[in-house]
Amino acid sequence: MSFALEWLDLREPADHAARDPSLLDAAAAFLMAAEAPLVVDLGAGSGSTLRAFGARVAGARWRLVDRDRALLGAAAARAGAETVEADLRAVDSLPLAGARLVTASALLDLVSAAWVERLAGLLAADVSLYAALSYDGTVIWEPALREDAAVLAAFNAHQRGDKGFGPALGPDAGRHLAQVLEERGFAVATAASPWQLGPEQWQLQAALAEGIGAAAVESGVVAGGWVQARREAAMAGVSSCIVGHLDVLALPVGARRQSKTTSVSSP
């Protein structure tokens, strides 16, 4: 599946603010311990992960991989990095050769357990994996609405449907990835990376409500009134929202491990 450039641009500031800084720094430190290292970014879209690392990895080479040619064109125009158009479903054919760090952001909740396990099996012993912003099933709105719980349950059920990779891990993605990589001997650290959207991010809140509502409808829940109420509250500047995510960093055994685990508590 693919996403509109407008949606990716709208969410990018929230994504960058949400990423756990300790895991981002640890991934960058591991990468830059090698000379002219290569990052392979899977599901790169317009290159948001590259921009998130920023000056931390000055001098690193990037290979941005996505199936969407238009998004890769935008990424190349913005960053000048190498781009590879590839079908991400064909995990055995992903262009991982030469990578020191493999990254994926807001991707693994769309793929299947089998896909994650196969990717883990392809990682060389000296390669690190940094997977950020995997949705964890948590959405908390203020002010609350009576329909919130039913809409969220329907949305989470939809997240586990087939997105082109087989039955999606959805909210279980980050935890499953961490378990798989630990079983393969990696030193794994996880950290919560929630979106924390205030009234000033009303446009993202409104777009999020529309997307959640559409998914809930596909799961059989009538959500039109809920979407309208959420949009109106966002546009009036009286709502806020927390969306839970999990960041995962897997370092090779023997590499310096930096671990930090946090959680989002309900208000």
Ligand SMILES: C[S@@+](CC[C@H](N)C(=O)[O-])C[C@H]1O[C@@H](n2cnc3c(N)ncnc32)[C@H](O)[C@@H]1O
The other form holds:
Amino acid sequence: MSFALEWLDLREPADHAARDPSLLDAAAAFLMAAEAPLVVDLGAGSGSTLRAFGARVAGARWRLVDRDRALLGAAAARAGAETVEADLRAVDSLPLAGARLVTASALLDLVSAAWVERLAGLLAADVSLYAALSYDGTVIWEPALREDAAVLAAFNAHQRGDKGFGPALGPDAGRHLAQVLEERGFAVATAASPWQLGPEQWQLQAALAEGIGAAAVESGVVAGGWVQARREAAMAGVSSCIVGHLDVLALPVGARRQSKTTSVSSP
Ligand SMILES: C[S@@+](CC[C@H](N)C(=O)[O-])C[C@H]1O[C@@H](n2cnc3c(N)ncnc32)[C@H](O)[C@@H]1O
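Same protein, the form predicted in complex with the named molecule this time rather than the form predicted alone?
Let us now look at the entire complex, which starts with that chain.
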């Protein structure tokens, strides 16, 4: 599955606004407690996660891992970080050596439960994992259309299809990751990180509707009229949209974060 630089650039401001700031701060604080620490960003794309951390982690080293050479080229041109062209499906060969923090943003909904479990097993006891922006199955449009529910159901079914890693976790990715890491003894915190797209983000809304519609069609739902109506509403500046995501931070026990965020073990 490939992702266009234009799509990643279009979504980046919404992604940055959506990321839970307290988890980002906690991940950065853990990272910067070591000298010249290394972050390994899996499925880095054009380097959005590096930019989201920004000055919080000044002095940290970044290794950006992706299989898309063009995206890595854009990332390197923008950030000057180390890039590694690799296929994440070869989970046992991931270049994690030396990492204090492993990150993965807008990635885990593509992977399988088995992949997540294997990755969790590769994390050393003193390494933290920050996985942001895993889609949680929620898309709420305003104004609503009669076809929204059917299109969303088809889209979510498509999200669970194989994206190259086996059956994808899709909307379950964030919760599954949190559970696996908690079972492995990490101190896990989660936080909602929804896109909240207003009328001014009409381009992202229109592109999102096209993507959702295309996936719904692949799942057997006729969605052409719905996409057209959604595009028209977005371009007229009369629609807004919420897309649910979950951010997950797993810290080694003993490095438990102090700030207040919902723990996965909370009711
Ligand atoms: C939705 S993009 C997210 C990019 C970036 N993390 C961000 O937040 O903008 C998913 C990324 O995963 C990468 N990817 C997907 N499957 C991959 C695979 N099998 N091996 C390596 N990278 C992969 C894509 O090339 C893309 O850059």
